[in-house]
Amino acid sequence: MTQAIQILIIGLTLGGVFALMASGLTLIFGVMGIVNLAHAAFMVAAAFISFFAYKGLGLDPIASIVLTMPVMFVVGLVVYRLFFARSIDDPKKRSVLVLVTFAMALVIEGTLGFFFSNIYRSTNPPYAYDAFLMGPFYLPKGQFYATLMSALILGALWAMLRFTRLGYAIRATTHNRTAAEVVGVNVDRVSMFVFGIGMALAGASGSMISFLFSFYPGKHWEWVAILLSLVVLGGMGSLLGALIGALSLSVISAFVNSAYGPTWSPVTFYLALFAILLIRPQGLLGKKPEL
């Protein structure tokens, strides 16, 4: 029983973190009915900030955030306006713009390795290698801050789609995008904003990822199916679903880990992809699609 609640603090202290990763991602589906296969990499280049931010300046990783988010905004509003301003209400284009991304994230991918090459790299904090200790148990503290602070950004999020003109705007164009124009939001900014917040969150991840994983600029491909497999369990464009997701495959991975190493912990996101794909497609809180 110890150590089955041992596994169950691990993974959900890492559920977080990884609730806050696929935030950025079902949010730009939502309104902008596209998937952001960049939205890893993005993390990726993130990651590289908030490295060389602690080293070069010796700021803290968590505090990179600062740096980060305000960074991948701008980022993401100047490839909104670049690569998608001209095609997201036109359903034919938007239909390839997927293709866009992947694209997008091959560029990034070859851009981090020319720069700074395929080596792993992490920054190391003196609180990514300790531990609150609880009689029998222990939390480390790098996965505690970690999600504390995820658990802070999902929760302004939460206030901002909830109590903002935007907020209001962004869940109008969410639910109805026609609709939403009609009574006269302007969806195109609202596309634009959602993109960078989008971009914002990544910033956010990417500063946590600095130093709770090792990162290299191909590490994106295996975070995309991890984050993917969250967005589809929890329903594409849900961020209640994509937090249900997080927490739920992020614990059964811990166990899977425990019990049979880290070899096989990967392989539960992609089998509960698989597995949603055919039982559920629209995911535990997502919409079923009207044909």
Given for the second form:
Amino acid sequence: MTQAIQILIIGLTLGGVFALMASGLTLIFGVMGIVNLAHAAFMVAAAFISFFAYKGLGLDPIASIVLTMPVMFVVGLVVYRLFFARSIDDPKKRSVLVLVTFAMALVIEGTLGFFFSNIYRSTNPPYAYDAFLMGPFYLPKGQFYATLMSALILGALWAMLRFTRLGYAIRATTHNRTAAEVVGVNVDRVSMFVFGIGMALAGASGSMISFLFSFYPGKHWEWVAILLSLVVLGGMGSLLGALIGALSLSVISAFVNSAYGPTWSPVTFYLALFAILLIRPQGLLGKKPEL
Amino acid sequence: MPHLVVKDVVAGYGSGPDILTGLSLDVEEGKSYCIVGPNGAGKSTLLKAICGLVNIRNGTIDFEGETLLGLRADQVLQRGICFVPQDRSLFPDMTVRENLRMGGYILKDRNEVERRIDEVFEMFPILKERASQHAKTMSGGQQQQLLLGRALVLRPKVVMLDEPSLGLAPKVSKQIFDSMNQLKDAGITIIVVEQNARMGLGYCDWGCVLDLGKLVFEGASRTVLDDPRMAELYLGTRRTGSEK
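To complete the pair, please output the form predicted in complex with the partner chain; the form predicted alone was given just before.
Every component of the complex follows; first up is the chain already shown.
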């Protein structure tokens, strides 16, 4: 029983970070209808920023979100204007934009590999190797701080969506793009901001993974497969769904890890992706596609 | 003098064929217009062209002496022209009040939006009762009332409705058209596209018949309804004396 609770603690704390990673991907899909396959590559790029800020400036990786989030937000605005703005309203062109994101992931990976080589890196703040002890249980400090920060960021995102004018516009565009236009929402500008916000969330996620895991330029393929399973399980475009998907799969994965070893742990995500697409393709909270 | 002038408009979707093929129409302030015609005549496209949702390839659209060409939907809205689309385009997971707030999205003053929502509640009391309910849980008629209410938050000069009775029971459709007449009495110009020509023309002042992207004929609603060309358009044949 003690071991089960310990695994649950580990799973839930990692799940919070996974939820942050998946939130940007699902937000962009909700508004723009695009699966951004470059999302994890941007996360890895942000992890490199945190890594060099830590090594060069001594900036704590969690605190480095003050750097990664605004930088990635601006990158998101520029990328949207260059690659998506002219095609997003044309259904025929929109369907091929996923290939643009695939190409983008390859370019980011190649560029990072060219400049920084494909060796494993990780920031090593002292708390990454420490834990809180509570009776028979332990809570890794790094995971706890990362999950706490993830919860704060996701809470701020939820409040923005719920209470601000931009939040209303984002929710309206997610529900019905044409109806949003009809009530006066500039959906092009909303899409641009959402892509920027999604990239900022990828930036924050990159800062967290820089000390939770080791990373290298090609690592994003592994991440994007995991993120897709989280958002497909929750329902593409649903923020709450991404949270539920992240927490549940993370806990299941922790149990698999404990029972069968770390090699089988990622298989949990791929099997879940396979199963959900067979049984309930719209995910737990996603909209059923109209026939 | 007409306050909305559509002249020789050619329009279509993306790189597809022309749907409107040189349509002209004059709309006078404070009157209600019913646009009828067979499927594919370009009725919905006309409304979308006016409100900036379809690219206009040729011709002009002027409102109160200023062109609407090249304006985005939100810019047309700011000039006082509201569009209520065909597909009950509510925001299903938002509450009734949140949907109404979206109606006032282009207004900066939040208190003013709340005041106007209270006015809408006076006109449609059912919306006040359901204010905190999600829009997707309402009946078809209530959703249509919510769409009308959402358009009214802006106090528009022109309201354009695309098939408001679609999928509604006759009794509910009648309520919607009664509400529409209330708006006309308040001085709002109404343009409604309606498949049920008898019902639409029965409620509106003026009828406009479209076919193949052009205005075929127009006139006072009663005369349009009795015009033999209507039967020809809808049934593909002229009515005979005995059929009358």
